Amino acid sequence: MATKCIAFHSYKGGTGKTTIASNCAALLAKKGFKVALLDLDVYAPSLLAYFQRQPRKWLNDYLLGNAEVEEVMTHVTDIVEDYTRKYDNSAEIKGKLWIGFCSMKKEEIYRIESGTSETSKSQLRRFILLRDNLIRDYDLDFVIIDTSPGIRYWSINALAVADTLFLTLKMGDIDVEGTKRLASEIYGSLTKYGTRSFLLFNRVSGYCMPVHGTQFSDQENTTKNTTLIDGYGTSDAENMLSKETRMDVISAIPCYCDIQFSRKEFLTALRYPDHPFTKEMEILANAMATKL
């Protein structure tokens, strides 16, 4: 299949887009696909928290012309294998996963932000070249990009090089109004040139799970709470926003408090293969593989 380049975006932070992007990338590798995950949330990068791997060089170095593609891509398939061997009684992983990490150091963020307009154009050209070289040299099935929220320089760059956009949001007033703004001001222009865009709802009304390891019944896993939001059921609110933005819904993931309030970020979809969140991630990963 042709390589799919998917950007996870949101109007504001705190929507869970990094958690979803990380878990989907790991699941796709587990399923046998070759995946590159890029941390382009240059203002608040966080993929290191999930994968705990120190790269040779940062994406910041590549974008500034101080590194080559192979120096900034870190092979982390062994992490997927270790999780799978430990928690899913299987060690064979046919897919592969590489990650391009962005530096969390404030001086590195300032460096990448403080260039002239000509430098910014050069960085965008290198970003496009990064995507193209990854597809060519790594024979990828997926390039997944975790973007900065909102309408900022690197957000727009990431959206511009993707062929599919997942606009991630929670059902709060700020998220909803911001999503409408993004759909009208940014996404409409991109979709004119063939980019596909979808709404990805996260932490919608559902069954919160208090602790890991709980045995979940099938009914609890599949039943969605219909708590009213401003007079509408959750699904009605989702459908209304979908119509207003002219964007289909790719997924609506219930709130699981054990994930949301965990003090440590980790790959839930690998560590807890029977967790209902994992089932939601598998559905989304399958949709990414078969429906896009």
Contents of the next structure:
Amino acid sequence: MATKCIAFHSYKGGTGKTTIASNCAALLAKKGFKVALLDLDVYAPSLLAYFQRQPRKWLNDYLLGNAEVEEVMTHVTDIVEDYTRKYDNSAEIKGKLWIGFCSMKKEEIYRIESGTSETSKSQLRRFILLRDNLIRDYDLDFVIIDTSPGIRYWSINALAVADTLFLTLKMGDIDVEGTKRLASEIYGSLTKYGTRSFLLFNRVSGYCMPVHGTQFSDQENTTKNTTLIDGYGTSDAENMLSKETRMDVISAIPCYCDIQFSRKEFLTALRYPDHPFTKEMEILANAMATKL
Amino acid sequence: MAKPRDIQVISNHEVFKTMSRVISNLNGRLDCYFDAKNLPLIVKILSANDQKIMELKSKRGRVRCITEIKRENLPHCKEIMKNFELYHTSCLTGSFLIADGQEYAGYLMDANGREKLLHITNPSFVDSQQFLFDAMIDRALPARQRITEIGRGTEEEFMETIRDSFRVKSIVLDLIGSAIYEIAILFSTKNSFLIAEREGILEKIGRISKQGVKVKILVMQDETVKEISNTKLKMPHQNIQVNYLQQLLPTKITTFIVDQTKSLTVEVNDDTRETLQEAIGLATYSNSESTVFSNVSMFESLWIQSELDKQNKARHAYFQLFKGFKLKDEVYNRRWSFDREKEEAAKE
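For comparison with the form predicted alone, would you give the structure of this protein in the form predicted in complex with the partner chain?
Next comes the full complex, this chain leading.
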């Protein structure tokens, strides 16, 4: 299988792209795929919160030429294995997961931000080299990139380097005009070069689930409420945006209050294997493996 | 205290001559600070000393200029950018140049249009002016950035879809002609490059590159394409760089990006056709920052990728050449002769 390079992007922050990217990456590894997850949300990195592992060096160091690939890629397959052993009665997983973490330190962010056009180009060169080295030396099935939201230097570069883009939208908080503009000016430009792009709806209302650990009912048994966006119902809004942006919908993930209001970010897809959110992640992971 | 011969006041027709003489005696560095109204003068002086400036640059000399870059003086700025590192500062008044950090020439024009030049070689005065110039340049904006700002700020943002292939050709030629410092072009197929050659687009690119515009062309790898790009672009024009795509892009597209302010992406409908008009489909022409930036980012990514592919190819060829030689072992286990000598000496 050729390596797939997928970028999770959004117009605004707080759409859940990091949660989805982290959970998808972990699930893909659990399913036997070799995955690298890169934190390219250089302005507000947050992957560390999900994996709680201190890297030897940061992606920032690599981009600035102060670290090698193997120093910044943290092997976290054991985290996936621990979860699987503990919560899914399975001892071994065949896949692998590496993460490139981005530093949260203010000065590190400034160092990336404050480059001249030449240093920015050299950082882009290092980033492309990173992707190529990962594909060649780590024999990966997936490179997943968590990007910065909006139209910023590193978000556009991450999109240009990926071959598939997921535009994550949080239902109930969609800036229709902004999304349309993003789709036509950025995604429209990139897809002309052969990049594929999809809409990924998050927190679609109507599936609110109670506490953890209960037996979850099938999706068919839940009732889909209608949240209005500019006068549209949920599925109408999905269709409308899909039509307006000329992008297909890869997934529409319902809103689960227990995840949304959880006090700590964690890998729900591994911690609660029977949670409907996990099922949704599995559907998305399968789509990533088979449809792209 | 300055000696009388350290300061000279030169008038009228001697001004141009003295400035030219200062430049013709240069050894390593020229720093110019010219306000917008006096820019034509410095352009004239520099044109007259073109050879000297080129010679200085070839010896790794440094030629820098600060001025106020405006839309109206862009042609002059473009001229200066051919040989100078140009910077922008707003509301600049006064004009002077410093040669090799040793000679200062301050230009003045009175209300009656009489020209005067203050020629000063007093070391402490020249040092203080040099310090002022260096401080100014630290705060100035590089010309490219300023020109991009002008390009974006003076026009309404637009994104236009064009179906008329004759108009597309005319936009391509106008766009190339309007370039001030940089053109990036992607031909995703061999034929679109060949069509561009037949349509005179490559010739136009060659002409504009002679005016100091840097051109990057990315094209599908092919022997005919290589030959044409070597003979018509790379060899005769030092400002043109051509890189080759090793893998086909999923779509057939030709992209023109000028000065990072405008982009034109042209879909290639029928790549087998002879003329541009017959071959192309829809085109998108825009100066929208996000569209242009996406195209720039994609172009840069493909450009870098093509360089990495070239390096990989060379590396692969190298390893093929030494196949079976266990290169790694040789590198890491090599025992240098002086090491052996030391070991042998220790044994004895």
